[in-house]
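Shown next as structure tokens: one chain only, the form predicted alone.
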Amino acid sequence: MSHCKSLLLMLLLWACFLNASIAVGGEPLLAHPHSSKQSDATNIGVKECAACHSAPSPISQFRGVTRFVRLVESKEWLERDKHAYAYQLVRIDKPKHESNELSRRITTKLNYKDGDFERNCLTCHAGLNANEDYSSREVKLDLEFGVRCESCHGPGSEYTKREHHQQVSWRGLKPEEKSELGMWDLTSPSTAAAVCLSCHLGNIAENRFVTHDMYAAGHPVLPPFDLQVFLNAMPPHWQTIQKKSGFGNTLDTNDPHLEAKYISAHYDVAGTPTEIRAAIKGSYDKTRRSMIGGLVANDAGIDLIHQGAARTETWGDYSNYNCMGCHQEIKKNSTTLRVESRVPGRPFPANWLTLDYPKIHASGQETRDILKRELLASFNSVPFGDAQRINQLRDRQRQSLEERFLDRRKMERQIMSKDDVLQWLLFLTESRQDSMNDFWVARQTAWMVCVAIDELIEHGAIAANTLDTVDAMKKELQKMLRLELQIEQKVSVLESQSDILETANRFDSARCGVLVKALVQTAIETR
């Protein structure tokens, strides 16, 4: 087989690892935490946001507003963020890139008619809502801006009304209070991950999915998910809580407790303003985002299974399964062949969507284990799973997901210490040691380990005499798993497509396992 044909075969083999969509499906088991309680909130458009968030006015700087929010977010997003160019890379009316030609080929092969491209593609590539009137002049203008501000931050009609979010009092509101006006709390790892995963994993109810037919037509492979790694690759147009400072003493207010109030709305921490500021400065927030993002992905995968099973016409799309469940290599010493506790020919969901909770109530663990066994048993009972059996688990699974959501909320409000990070690394490597021969599991696990190791280094928690060794191991993992995400705004992922597939084909799972364990052991030995 020629080199090109090998790449095409690998594309078909690996592409179906990602959970994907069908045109319609059941409602989610658990409303995503970014869902607004304000049913009347609607989008106001990029131009309204950009009016203030492109550059700070002299008055805003004089008043001290930029100590809380920089007011350059829109400009940096438009000029640097790949999401702002997401529509331009796939639009089928004005071909300028190879990816535009691919979009036309995909839509032709799928026999898309009027409106199908908008409903099935632009829900992700332009942040369209499934029920949005994409034919209106306002929406057509906003399409030019790709994944828009409100696609991630929430519909702005209510929180911009009467200048709510421009008032000093806004800074002291709890995230829940802001959510009631439509603004999603992206300082919450659970919320941020849910927003990202609605496209980067999928949500049938929101019509944001990549079907197996789409992959077969040429849609590029998407990676597994790590919230912090994805945030690192954007690049950031935001300001972290740690970097917001001095906004309690401005021309608008003279409240030395405002910063402490703001921080306390996001963390369970007490003390004087100085003590609170010192506590969050020492928190391992990047590792926390990586960990919680993985847990959200796990639960979103369960949610997707139930969304697909809710209606017979949406069940059984091949993209819902681990691709190697069908496309196993038949060769000696294969690193991708998996011996699973399943009936041959009955694939399970993607392996990387299996991350257990390191900090949970003992009373909930037994229920979760039972549900996991019953869910997997439903995939073993008949080819591609028994939707009826899965539906019978629905109410119990809903309750379990709600409990896990509350567990995550507690996790993300805690100050994460060095010991917490080391315990997480131990748990992660131990719980995943039997699945690291799966390239996508290994890639996500390596991302999580490297995020934690990098943050330990930032905090000076790794012995100086081991840094060169750590750096060498990280570089080897990077080359082995191609850990760096492409970040150039106007470059299509097609340019890296063959590289990642070739990397997956060469994957040395044994060496990968050795490197990951060595990195974790090095961190633990410098405790």
Given for the second form:
Amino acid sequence: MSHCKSLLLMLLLWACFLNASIAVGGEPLLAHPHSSKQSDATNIGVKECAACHSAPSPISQFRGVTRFVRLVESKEWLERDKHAYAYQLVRIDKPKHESNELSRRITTKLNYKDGDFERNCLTCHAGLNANEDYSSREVKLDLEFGVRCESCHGPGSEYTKREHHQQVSWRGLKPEEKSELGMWDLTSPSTAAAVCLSCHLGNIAENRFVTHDMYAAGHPVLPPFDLQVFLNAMPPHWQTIQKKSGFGNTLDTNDPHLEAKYISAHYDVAGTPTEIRAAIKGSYDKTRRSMIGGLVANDAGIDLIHQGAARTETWGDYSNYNCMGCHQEIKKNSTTLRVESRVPGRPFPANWLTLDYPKIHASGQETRDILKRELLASFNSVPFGDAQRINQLRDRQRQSLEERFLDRRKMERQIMSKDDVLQWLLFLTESRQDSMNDFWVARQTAWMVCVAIDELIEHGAIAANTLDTVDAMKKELQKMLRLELQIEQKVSVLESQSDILETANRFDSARCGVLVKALVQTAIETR
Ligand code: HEC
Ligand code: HEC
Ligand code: HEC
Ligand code: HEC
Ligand code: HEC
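I would like to compare: after the form predicted alone, may I see the structure of the form predicted together with heme C (HEC)?
To see the whole picture, the full complex is given below, headed by that same chain.
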């Protein structure tokens, strides 16, 4: 009898274990980070998209479709984009690169069995979704394309129906309307950032999470994220809104307001079509993307903590904390000793959590401050953080994140003026003053500052006689923080890993602070 009981208990425990290894995290606080409503659409595969998006037919050219979308996107992506090679660099069945060997080593060390590699690695390295059956032949072949069209643009089963996205009338729809049919409108910076971050930071609910076990088995450290810098590092298979013109008057349409309608789906601007064009031409859109991307990253970091805390199986993974909390050299002037909010000896959250949110959002400022304080307090109260205490914040945090999501939607519709850029630079450098001694925060901040400075230069807003000094300071920062990314399609990121880590170890935070301040000062002075 008792024998029977213990067997039953063992089975039960085993069942729990199995369950735990599939369902990994709590529901995210922002249930639909890519869209306001989620559709039931499913993936149709790269080959389907490529059928129309590789080379324009003479008819599409004749009809003027290519003035709106060039229809060469698939070819550009396949031949040049790193994402199209993301599976090839990590596949474990046909080792060809050093990175394949590393992948094998990681999966062997982690004792992976059938399906574990797909479930835990290909969610990021090939955009595998929960509703895709990776053992089916069709899906298997599609996964070989790596991070596929639909991993970024959204599942295509609905919007590719004849009456939808191929039609001229689709162009004027708002991002929310497109997402109802599964298309994530990447022209919206907040949507784009949420999509990129689900892999470039992680999302436990989608099983996109680099665990500490993976790191300790050799997975490269994920760099911080800046939307504009990461977009710059992708070969562009698109034309920005400013570059598209003359698409309102073609064989398919003779609507002088179509361009204005398309622009108004993304910006709050009024006036004649000519005035609207002029308004967006002057907008500092790159800085806007960088800023909004930073805000989304901030919130995605908070969401990740909450997702982790919602389940005992995921809470306590060292990946939830700042790596430097444990991996620091013991030395006199250790930079981690200077993190003010930290209780000595307690691992603390990654630094994007402790970064401020611009005061541009007047609403909800107080709630945000309280939530931030309480979240940090729960990390400081017991080693590794008090998950229960974090869970108690869940509902208020969700509400706050939802408000911020709507705020960002409003914010990204505004034209960004030169004054806005200067204010953003001042806010950014002031709010990050205390955390700039963290190499990763410094790297991301320098990216943001350089995006803004470059755009000011582009608009002729930096005095000509200071350009040489600005250039020299930027070059020094680039070297000090190794700002460039590895973007050659078939070149492994492993080639730059040790270099980045060595750069991090040599990091001179004092000099970096001086340089960033001086750069921003130069921009302000030529106001
Ligand atoms: C039957 C041909 C066809 C297929 C299949 C197709 N597209 Fe398109 N796509 C088009 C055409 C034509 C346009 C331009 C429509 C217009 O004139 O506005 C377009 C436009 C787009 C746009 C720009 C829309 C916007 O709102 O800015 C995106 C993004 C896009 N397609 C992605 C995809 C993806 C991803 C797939 C595969 C899941 C896909 N397409 C499959 C023909 C196709
Ligand atoms: C890693 C993410 C990613 C992947 C993968 C990706 N795209 Fe894109 N795509 C983007 C971004 C970002 C934009 C630009 C959005 C903007 O700023 O308007 C874009 C824009 C487009 C556009 C609009 C072009 C224009 O001129 O406005 C089309 C069409 C498109 N992509 C098709 C595809 C197709 C087809 C594939 C697969 C063969 C693909 N994309 C794969 C990120 C991606
Ligand atoms: C709570 C403390 C803690 C935190 C936070 C932490 N680690 Fe670790 N890490 C350890 C310990 C302890 C080991 C040694 C045990 C092992 O090898 O598994 C280790 C080992 C490693 C190793 C293997 C090193 C070697 O030489 O064998 C890597 C790589 C690593 N961690 C990366 C990271 C990264 C990246 C982060 C941040 C995302 C991080 N760690 C956060 C405690 C931590
Ligand atoms: C489905 C997951 C996924 C999505 C979504 C995604 N990426 Fe990636 N991205 C990857 C992976 C995986 C790699 C690494 C490829 C490799 O080296 O094996 C990568 C690599 C990159 C790199 C080169 C990174 C480096 O360190 O040098 C850039 C830049 C990049 N992505 C930009 C973007 C941008 C911008 C977006 C959003 C528009 C985006 N990605 C969306 C998975 C994704
Ligand atoms: C959260 C998304 C995510 C998950 C999950 C993930 N990775 Fe990665 N991986 C990335 C990104 C992003 C990069 C590129 C890092 C960079 O830009 O430096 C990368 C890089 C790599 C590389 C180096 C690729 C190159 O260019 O040389 C290997 C190998 C790798 N991953 C293997 C794995 C394996 C094996 C797993 C599963 C155990 C896994 N990854 C899980 C996102 C992920």
